[in-house]
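Coming up is one lone chain in structure tokens, specifically the form predicted alone.
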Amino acid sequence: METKFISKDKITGLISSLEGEIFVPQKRENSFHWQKYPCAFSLEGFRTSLPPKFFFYSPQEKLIEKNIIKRAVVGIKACDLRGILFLRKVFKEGDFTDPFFRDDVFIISSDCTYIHENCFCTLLGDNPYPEKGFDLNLSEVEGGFLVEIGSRKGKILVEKKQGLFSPASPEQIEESRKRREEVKNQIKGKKIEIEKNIEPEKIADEIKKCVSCSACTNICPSCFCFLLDEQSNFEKVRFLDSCQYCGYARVAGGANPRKELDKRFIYRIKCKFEYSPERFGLRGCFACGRCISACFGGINFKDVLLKLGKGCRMCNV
């Protein structure tokens, strides 16, 4: 990929040059939240509290023709970028093409500079920095950022605003590499590999904690299940749904193959690690750890995966 350098005092010039609605991460105490630009923003740290998937499709929307406003999102981290690539597979390359999924959003991603306590991307073999799926990516170095160009749209913007950039030096590229390695080494633990034949008894205690609130699926950067409803004026509305609801799998006539809590709990794990790879060619979990933070039952899903793992070995990434 082509790499440039932009100084910190010019980064606002880059963001301000984006068209349409612009969203950036804003730091509040020890967390990051999406905010509409212009506002104070931060590109450091880890993923935002809410996933950026809702910039690409709405959790509740009327399925009617819309006036599309250009949109750009800045500061998306690697786990969320993988989630967006997964959703593109689902909505744009699957059995049907969803006209309401936004595939035109300009993406400026950025490296994680330190991790959240619940992050575990390297334990699944991923990296805490974007590798594809962005228009531009920002990697913090002394005095500014390295800018990786990842798409034709990104290249056009850099050429249009070439006065903001300078060539990246070999020293800056090496500094970026070292910073990335330092962040990777912050995540400690065993490599996670999930058995296909999940044994529920291994995680019986965790299953008992589940209250079927759906917080884990609602906050997940890649969960996409929805429910269609028809209102009194015959307008169809799509709502975010969850496989963790008791009635999710219920069919006409009242039959429900996953009425029991343990079946729903196991289904979510198999969806992420078995069904999604089979159907879309991608794992459906990106180890952002939001489900751990959101769980009302206090379930640590990383520990759940470790208990279900096969042949766990010490992670050497």
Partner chain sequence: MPLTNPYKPIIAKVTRVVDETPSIKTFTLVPEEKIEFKTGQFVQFTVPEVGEAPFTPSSSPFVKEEMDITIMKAGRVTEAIHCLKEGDIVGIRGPLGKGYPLEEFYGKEVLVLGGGVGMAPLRSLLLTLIAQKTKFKRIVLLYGARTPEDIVYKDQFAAWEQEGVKIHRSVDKGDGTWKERVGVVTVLFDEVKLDNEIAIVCGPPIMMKFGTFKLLEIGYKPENIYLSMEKNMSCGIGKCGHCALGPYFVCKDGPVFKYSEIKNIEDIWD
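For comparison with the form predicted alone, please write out the form predicted in complex with its partner chain.
Chain only, nothing else included.
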């Protein structure tokens, strides 16, 4: 599809033309936080501190019919967009569809322009720029952004707001390609390939540090586990849950396949790297590195994966 160009001064015009409630990343020192627009916003840098998944479903909500207002999210980065695609598979595909997961949110994604120290998307073979799953994507170039159209909804908006855009020049497209390459090269390290038969001994020292707090799963852009609570009138409330809690898989009579800390820790890795590809055709980790910053025990998930990965440990450094 044809790529457009939008100059920096017109970007608020584009965002203001979105319908309903609009969320944008706001820069505070060296991190990005979701804010309701209108407000100061920034499309530079890397993913926000909290994932955007809760714009698509709620971590705690009553599962009954309700009125919803239109919603748009701007500035979702590549890893998080993959997380949304993953969640869409979980909630929307299969014999049953979850009507409370929203697939009507308008998504304007954007390229990463520099990385967070914990980012490792390229080590998993992913790119730090969106490739699919957006309505529009913005790639920063001199004086503005290239605009890629990713859906019919996106196309309609661009047509409606024609005056904001001009055709992108071959030079601008080349510039964007170069910038993308540069960001890719900022992430250093050995490729991570997790084999099927994980050897827990390799990470025994790391597992010991886990306190089963669930910070890692709550903050993950693709973790989806939840628990239903029964209210009156046959109405249910959904709560976030975590496979890292000891009681998560316990059954009546006390049997529990993952009573031990190490089994839960390994399950999380297998869920993301072994089971999710089988269940949903997609890996369940998108290398955003948030679980590293969130971990109470100071476990570096990237290092854990590197230790478990194929090949020589010494070369990982």
